[in-house]
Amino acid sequence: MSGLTDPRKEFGRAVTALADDNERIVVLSADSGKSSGFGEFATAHPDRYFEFGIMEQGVTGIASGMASTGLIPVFAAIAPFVTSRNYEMFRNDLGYMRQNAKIVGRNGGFTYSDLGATHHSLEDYAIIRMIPGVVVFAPSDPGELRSCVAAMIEHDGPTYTRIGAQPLPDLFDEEPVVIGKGRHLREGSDVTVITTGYITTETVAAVDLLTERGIGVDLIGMPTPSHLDAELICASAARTGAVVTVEEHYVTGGLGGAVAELLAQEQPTRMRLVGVPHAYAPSGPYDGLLEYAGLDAAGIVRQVTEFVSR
């Protein structure tokens, strides 16, 4: 690991960056530009750059339209403002008329952690990939980050990224980012763990800790949640007979639910799922919610070791 980077400024960085060669890229705000990173494109780009404020269902219409034109707009705030609160345009009018917008919702997950359940994002992934033709980006550390803002780009259709808040480490090396393909992060025999977002960071470090331990993970990274990599999947299904997934999402209908409904159909594994309770959940330190979830290392290293003692 080297340093920390804040998500939504190399978010903004990686946007900038393409746009500056890209002019059908626009950024679209509802009150939150500068929150999501975008302070520099706005300086860059002030063309390219519309303030609409605090109206996310009428910026993600008006996504819609300007995907019409041929331009690329990108729409990003708070990750419940524009997955829950503006779910029928989201499905409508950029899923159904397959528009080339691209929506991003920051602070997700529990990372607008003291604000409590309403501004909590544990069900997205859950809701934006039963919209078919969405495809869902949740990046695990800044290089994943980078690339998957370019596989946003360069995807032509509607697309869902998560982003968070916390500050990141560079884990892996980066590499492109390829819709439907995960990343084998480790290799090992006695159960397979497959991860997506920013959880990866504490995923990772439990699978260290139950490497020492004595039990041999094969840890998968799957950047695009809502379309898994059925291949190495169901090969690392088939090697250890035990999957486990984490994710700081709801356990019911992320990519638990994604990952089961492969293995039901393909290879019939047993599975636990690790993520937050079917629950609205207190608010409190980013820290405190991780640990009550169970997703803190040690919560996974103990979920984990219970799993495959049985």
Contents of the next structure:
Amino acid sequence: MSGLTDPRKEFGRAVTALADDNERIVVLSADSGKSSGFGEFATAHPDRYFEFGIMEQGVTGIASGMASTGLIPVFAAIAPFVTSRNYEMFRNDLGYMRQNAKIVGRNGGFTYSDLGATHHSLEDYAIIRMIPGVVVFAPSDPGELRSCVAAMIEHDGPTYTRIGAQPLPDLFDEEPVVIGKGRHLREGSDVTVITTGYITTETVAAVDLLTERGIGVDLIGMPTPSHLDAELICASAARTGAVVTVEEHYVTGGLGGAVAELLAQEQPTRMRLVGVPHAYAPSGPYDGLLEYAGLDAAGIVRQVTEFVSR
Amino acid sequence: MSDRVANLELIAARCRRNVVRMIETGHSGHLGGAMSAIDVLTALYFDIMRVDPARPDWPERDRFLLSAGHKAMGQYAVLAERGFFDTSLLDTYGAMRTALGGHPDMHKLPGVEANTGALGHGLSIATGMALGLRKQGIAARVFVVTGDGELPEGSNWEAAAAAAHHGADNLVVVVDNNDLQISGRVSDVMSMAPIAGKFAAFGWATREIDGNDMSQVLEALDATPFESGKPSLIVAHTVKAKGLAFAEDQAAYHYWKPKDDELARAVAELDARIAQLENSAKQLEGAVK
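Return one more block: the form predicted in complex with its partner chain, after the form predicted on its own shown previously.
Entire complex below, previous chain first.
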């Protein structure tokens, strides 16, 4: 494992690099461009950097209008404020209007751990995947983040990308992200574990511990939780007969909900949904909140072990 | 009266008749706002805006957004008259899978630029369009009709601030100020007065007109942008259900499900108005000859 990468900086660098060759890319800020990693972009392309102050609903509509003129607006801000606060604008002005705008929620999940429930984003996959035609990206490590940014820009339509702020280790070889394609990360026959986003770091650590203990895990990474890889997931579920989902999101409506919807219809399989309890989480350090939700490696190991031994 | 004004008044009368034609087919609809805004819509589509019905996606076109999407019949009536689609399509209003939904859908009907209906969205989208066009060096302008009743939605004021801050003088907003919403007088339900004063305070250049007086509508729109570097706002004082004497200025006709004899009265009144205007036009023509 190499050093750790700040996902916001990496995200900003990736967009800036693409924007050097693609003049249609513009960046919209709601008083948070630099925190979202766009300091470099603002310096490199000041004419394509638009500051609006704190108005996430307005900026979502503005992104829609800009997209309609052929630009590719990228609007990044704190995750709950670009998913929950502006939900109707996201649904109508981007989803329903099929606009090619890229919304990015940073500090997703528990990242703003100490700022409390207003700043936690634990329902974003659920509510955004409800909007027809919107692709949700949830990169897990720096390489996947770069690949998600490339796929996000390449995709002609509205997208939501959730990034965190915790420094990320490199977990996997960098591969192109394809919407609706999962990554088969480990092979095992006892249980299928499906994960998404940056909690993958903890999931991988948990899978390593489970493997040491003799539990064979078939591990699937799903970088587009709104668009599941049905073939890969159903085939794995058929082999193992037991599926666990792991996500830094409410167990309600997120990756676990999506996989349950799929398997209930295509490959009924017993499941365990590992995620955040459906309650307003406490404030505290990030590590503490992962432990609270059972999303640290030890918590994931405990829940998977309990599930497979039933 | 100039030929220009007389011609547009005749078109507006035909568009009002188109609205009633849709209600004849669909049996109900948002009459009041469609009728109050028709004069402004007619002036925009037939005189002010650079549009080409044969090329609805022409990149250089001026854009129009109906923020108050429930006035859709007004927009459909004008788009049909302008030739964006055949007027026979108006007879599908209210039908299953019609392209003319109760609120406009850009993917179903040529000439519609945004899917509106939920109030308070139009100004933000239009601001983005205006900035996007300017960014790409396209000289096109963006026009919005919003209702006075939708102004309490806070998103309007986010856009008002953004458009002014970024100096979007290619943006023109017309408030169809008919002073009525479902529950009654706008001033009683939730006063946003002074509308022009509020927008001016946000950095807009503003004017107030009688929005059912075609001369005043043209004069104001001709003068936009009122000031270089500022978006323009026109408060157009209008009469809800304008053109139907029995329905004018009554909140009950915000949404109209015609009673037994009302449709016939509406048709007779509008047909008489059209005949009168056509007659004046012929006399004018005769006098010139």
